[in-house]
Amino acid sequence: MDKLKIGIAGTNRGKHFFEDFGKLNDAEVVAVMDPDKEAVDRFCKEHPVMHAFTKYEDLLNCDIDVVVIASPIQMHAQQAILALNKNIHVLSEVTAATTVEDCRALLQAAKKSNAQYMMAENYCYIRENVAVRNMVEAGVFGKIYFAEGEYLHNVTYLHYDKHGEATWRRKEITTKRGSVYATHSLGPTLDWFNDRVKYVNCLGSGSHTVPEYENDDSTLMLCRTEKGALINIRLDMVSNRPHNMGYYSLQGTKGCYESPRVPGEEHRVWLKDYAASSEKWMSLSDFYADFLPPELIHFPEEAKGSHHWGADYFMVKEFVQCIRENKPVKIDIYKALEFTLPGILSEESIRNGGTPIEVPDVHTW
């Protein structure tokens, strides 16, 4: 086969896509599109491709196989949605929408296109999170029945442009009450449970630390999965504190998993069939050799220089890979969705002041 032809919406986000679609022999980036030209020229002076638009319907029309939509959130589902009513192949970033109106859309044209449709969650393809999963499905945990995620990342400073302009994390973002960035947390929790949430119980702390914002500091999104695991997801993207952006834990019947909670500190975890003792903690690293693939204990030179802990460059390997061998990708539409939905409900149960609700089945819409 021919290179895949890739486009790219969106050219903030998108010129790290770019720089992991080119470490690939069998995958091109041919084009780029956003609707601000400056934004554009700037990119092509740094990133040269043979097509650049400021429109997204001229991107679609340009001969291209697959489209990376690393727009802004509110636009993810109707970019996906034009481009599978084309039968172009969808990588779109987290979220995959923000209501259910357009979840339901989304879903439509993905079961009617002959493209397929993935969900960017590039956090289910850090090693960490790979090696736990890897060792759930081994069941040297037991059996698991509690998870943690948080996603603490201030990005006040991206809420106004250099011209005193909301930016779309204003807008759509810092507006709303609720767990509405949440598939970074909840992905990977999901994916080891491989699991969907049926109910989600959410909370926040109201707004301090910029008291004009609408959403709160930090919110709690309790999650209940359908087989009757439980899931506490928090989000905070506005308090003053250090970035912790990957914090996780899992708890089984014969063991357990802690992530760092500051810089320095070692990936843990304690197993009950391989503990010296009841207190004694081991490193995750130690498990490596019998729960990754080589690739991800000796990390190619290509995913050392790849954001989000080397995350992006085996996802965007592994979705050409798909792609190409038309085999099915591993966050299709039913997992977006799924990683999706509990973060959009959330919003009602933080106005109805925590009240469950429930979470519907996409496979049976």
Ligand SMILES: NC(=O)c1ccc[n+]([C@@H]2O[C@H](COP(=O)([O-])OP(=O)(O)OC[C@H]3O[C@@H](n4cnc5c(N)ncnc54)[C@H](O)[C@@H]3O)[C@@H](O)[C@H]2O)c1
Second form
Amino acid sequence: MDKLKIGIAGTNRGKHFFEDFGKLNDAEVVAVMDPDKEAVDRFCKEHPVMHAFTKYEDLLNCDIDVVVIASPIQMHAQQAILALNKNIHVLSEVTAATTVEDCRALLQAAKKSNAQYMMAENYCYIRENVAVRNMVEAGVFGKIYFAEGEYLHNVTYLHYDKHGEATWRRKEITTKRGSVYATHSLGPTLDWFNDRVKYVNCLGSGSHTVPEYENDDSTLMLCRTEKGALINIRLDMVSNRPHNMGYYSLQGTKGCYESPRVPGEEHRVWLKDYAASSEKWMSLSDFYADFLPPELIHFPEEAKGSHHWGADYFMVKEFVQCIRENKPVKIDIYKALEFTLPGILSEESIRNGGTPIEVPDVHTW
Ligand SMILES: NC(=O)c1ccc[n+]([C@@H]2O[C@H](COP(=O)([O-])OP(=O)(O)OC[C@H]3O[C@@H](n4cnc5c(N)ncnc54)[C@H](O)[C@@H]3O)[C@@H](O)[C@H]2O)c1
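Okay, that is the form predicted alone; can I get the form predicted together with this ligand now?
To see the whole picture, the full complex is given below, headed by that same chain.
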């Protein structure tokens, strides 16, 4: 089979995808599009491609096998639908959609299409998250019942462009109350539970750091899963503080996991069957040899410079392999919507003072 021909929509995040696809022998980025002509020109100077466009339709019409959707969040669903309608495989940035209606439309398009849809939730490919998932599967934590995920990332400097215009992050994220960018935190935890969220309750801290913003500085989304577990998600993209974009914890009947709160700390586990005492933590890395494939223990050169702790490279590599071998992708349309819908419905919960909102089972749609 020839190399998989990739087209990228959106040049900023898109350049990371260009770099990771470029490391593979069986895929090639052949086209790019961005409505901003200057952004296209900038991209092409450093990332040579055969075709460059400012219209999304032109990108879809230029003989590509896969489109990578790295555009602003509110475009993802409609752009994915247009591609699926043309039987072009989709790798879409998070979140999959921003409304329940778009989730439904996206599912219908994916069901009808001969192409596959995957949401690019790269946090599921972070080494530590993969190790914890494999340890959960092996029963090392016993029965798991509680997890936390936090995405603390002050991006206020990205809210206005150089002309003083509000960007999509200001318009689509900070005008909405709720956990509207939750998939980086919720995705990996749902992956551990192999479960879906059945109810969400959402509360916020109020708006303090930039009082004119409509959303809360910190938002908590409590998720109750179908199997009865509890997941707490904190989202904060405004508060003045150092970043921690990947905090997670997990509790089971036989042990727990704690990721670092601050740089320099270790990923730690306490496991009843392995611990020297009831208070002594162990390093998660002590378990890598038993629970990770070799390339996740000793990163190949290609993964070393890849963004998000190497996760982007592993995600892209696996996606290409699945498409080429016609195997199901990991974060398919159902998982993508299960990661995305709780955040959308959290908007309703927070509006109603934190009342529980039932999350529909997308398998019944
Ligand atoms: N998974 C991750 O770790 C991660 C990291 C960064 C960004 N993202 C996601 O990537 C997406 C883009 O983020 P960004 O940081 O590059 O934003 P950005 O605002 O820096 O850049 C967005 C780009 O998209 C272009 N654009 C606008 N409308 C478009 C359209 N209709 N089609 C194609 N391109 C269009 C803009 O001109 C701009 O060049 C967002 O959905 C964001 O959530 C994900």
